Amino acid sequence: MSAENHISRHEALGLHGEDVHELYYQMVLTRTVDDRLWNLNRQGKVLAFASCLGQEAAQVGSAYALAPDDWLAISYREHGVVIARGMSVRDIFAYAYHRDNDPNTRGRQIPGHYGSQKLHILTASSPVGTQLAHGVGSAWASVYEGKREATIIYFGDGATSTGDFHAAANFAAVHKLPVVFLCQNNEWAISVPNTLQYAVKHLTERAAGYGMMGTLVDGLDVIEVFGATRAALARAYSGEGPTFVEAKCKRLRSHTTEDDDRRYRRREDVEADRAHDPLANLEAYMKAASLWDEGVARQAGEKAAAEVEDATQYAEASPLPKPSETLTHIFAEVKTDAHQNDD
């Protein structure tokens, strides 16, 4: 493809060149993160947690195309997104290493489950695609109060098995409520392959059945994701309801650091799926489009190096939860009657 296409190709979006290279520097980011929170579990200092590795481009790719009044309903992989929303990553080390300063828990869960009112951040939760009830629920908010915004729901594809996912898109269906269902496919359920998940070729074919429009794109390519999330916000705001969009990438890790994918991978087919790495896309797109030198990704390396390196030593340097403020905030306080009798 020629570089003027590649250029028409982020312009006609509305993307400038200091987008393309804000999106890269995200990107970089958002794996020198997971880099450093993989090997900080591998020493005992971080718990369980879920690498987006393979998924850097759809997860940045579509936050960078949210309004700050829209709503974001995750699950425990989105690491890219709350970084392309404006979470510091000093905050998520704080999280990573359970400390008392972190602001979305206090320490209180496993790394990855964000929640932020600030940043328009549902809390997240465990279990697979309860966030999918959540943020239907977030986007009838907004209907039932007149608000111009929407809702992005990040889900994989195993979520689509669940029940949670057939009453929330049928009810954002039902309702034309703005929502944008993304779905990074990342070919596996933990361990099970799509092949022993679903029988269609692609999940967007479920999207008709339901009602809504639905939208196959490249997970790998960061503008690609983008595009589609801003026309399916586009549509969200304009009262054409929601959106199921499938962003076909790869899950270059283990589903955490608690699984070991070598019992259910061949280690050749791993390989060949590190052949698809979003970042090597975009640089590659970068250099078509006259965008890229190699000092672009040298500052980029070192500013994300150096970023994640002072995030460590914040975390490090930070104070414990206090053992005494343990059932602080997990419980509801309720007061009770001063004349209402003990028993």
The other form holds:
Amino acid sequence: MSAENHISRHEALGLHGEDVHELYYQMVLTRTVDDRLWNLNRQGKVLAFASCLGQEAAQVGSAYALAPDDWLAISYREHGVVIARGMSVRDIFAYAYHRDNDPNTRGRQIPGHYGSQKLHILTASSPVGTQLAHGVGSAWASVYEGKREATIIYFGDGATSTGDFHAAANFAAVHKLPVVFLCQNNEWAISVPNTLQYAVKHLTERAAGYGMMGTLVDGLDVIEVFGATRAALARAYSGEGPTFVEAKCKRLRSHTTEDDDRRYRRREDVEADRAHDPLANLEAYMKAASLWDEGVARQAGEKAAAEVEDATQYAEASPLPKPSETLTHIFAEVKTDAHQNDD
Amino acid sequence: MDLNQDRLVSMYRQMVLIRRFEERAADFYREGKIGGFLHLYIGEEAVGVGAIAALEPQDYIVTHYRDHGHALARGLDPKRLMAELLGRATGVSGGKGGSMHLADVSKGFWGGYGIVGGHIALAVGLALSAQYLDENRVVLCIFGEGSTNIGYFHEALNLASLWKLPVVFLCENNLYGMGTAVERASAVPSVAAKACAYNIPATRIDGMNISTVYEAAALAVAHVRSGQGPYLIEAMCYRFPGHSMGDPERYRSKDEVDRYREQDPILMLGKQLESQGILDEGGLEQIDHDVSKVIEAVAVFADQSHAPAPEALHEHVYAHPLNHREGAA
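For the form predicted together with its partner chain instead of the form predicted on its own, what are the coordinates?
Let us now look at the entire complex, which starts with that chain.
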């Protein structure tokens, strides 16, 4: 593909060179955060979490397309999404360290279950696929209140086999709700590969069963993901109903820090998957589009490393929640005396 | 796959048996002798009779709670079925299941189930057992269009297709999930169209025409039995009475019901038998007369049977009851 074509891809979507640099930085930052959290887990400082390595483009590209009023229903593997949404790295690390100043859950949840009223992120669920029903409910609320908001729901290939997916997709389609179903197909549901998960070739084929538009995109290509998400959002805002976007990605690490994929994944296959790197992909695009010089990578790397180092120090120095406050921040309204309501 | 004359007459007789059985059951209900709910199959008889005729004796049936017609078509004893509706000990489920839970495993009839859509997963489990044990069995899973928007439908169809399990999914699309019209509950109102999302072959047929149903079911059963995986049939049909006995039917017009009554599957097959010279009017009346006699005896048997004894409360609950518990205290 010629340089002109590459340029036309981001420019055709109304993105400037600064946007592409910003996308690149957010992807580098996501990877730096992910790497540091993984190392801290191995040091015993951070509890179990799910790495998003290999899915940076799918996450950053889609979240970058959102408007501030839109809502997000996420799974537990979306560090890149919350970074692109504007969560500070300090807040991410305060959460990972379970500190009292974590604005997500005040240190009360397993890492990665982000939630923020300010950023319109519904708190992530651990059960696979339940956020699909939450997200459709959120979109319904927007319609009910007459607001021009969409809800994007993030989930993986494994979640598409759950009943919640089916009920959510049907309901969203029947009522033409402003939903973007953003499936990051990283080829593995823990240890179950795609071939043992569904009998269709692409999950987008499922969309036809709901009378819904389905879009298949290269989840390693941040520009393509951005474009597909923005088109889906436009459909959502204009009342045309939900869209199913399948972003094909690779999962470059084990399912979580507690999983060892050597038991079910051949090393040579993992090595082959590493060649499909969304960052290298974007770098090649930027070179072709004359948006690259050696300073870009160096500056991004240094800036991300500094942010992550600062956030680590910040979290290390922050206090843990007090045992006496175990029950605060759990319910919106706290019943101080459980026997009060017995009548 | 040919329907010979004897087969057609036998199907006609089965449909009339189901119709008269249910009319008598409705009377029992109004007399207060049947408790709980009663869901009539009147108008949909051609679907169950036609599809079940395509099965072999070793095959299995798993169905929803509008199940009287399916049980009768499978050859369960009408006396014991009516007794079950009345909650009598002589009933097929010992009088503890009632209308929605008719079963006779000796006939491969695993039952009606009360949870909408829940039984679709059970059918897939039975199909997995048949495949695993290398038994030459097909499972016929019957459900309504309302259950296709439930999570179980999705999970079950995906697994059945993925593992090429021997299931025929038979959807009785009678256009209403209780009082909700199919277009109000499903953005894709054709259930057959949903099958592509699971890579399952599917067909949509006129469920009021019993020959069409039989032929489609025979093709589906042959496909499934040959190990090629599941098949889905969407049979378009219509229930003439309400959803259950207490349905005020505010969601459809009387004109609509009348229009469908003109396509009454029993009437249609009767006309076909007459026009093909298989039976004359007298022959049809004779069948009706014979069936009415049977139903009279069925009603007497059921009504004169006793309720289960209080001591039998714990029977038929677990396959292997923990009897030692009684003495444990």
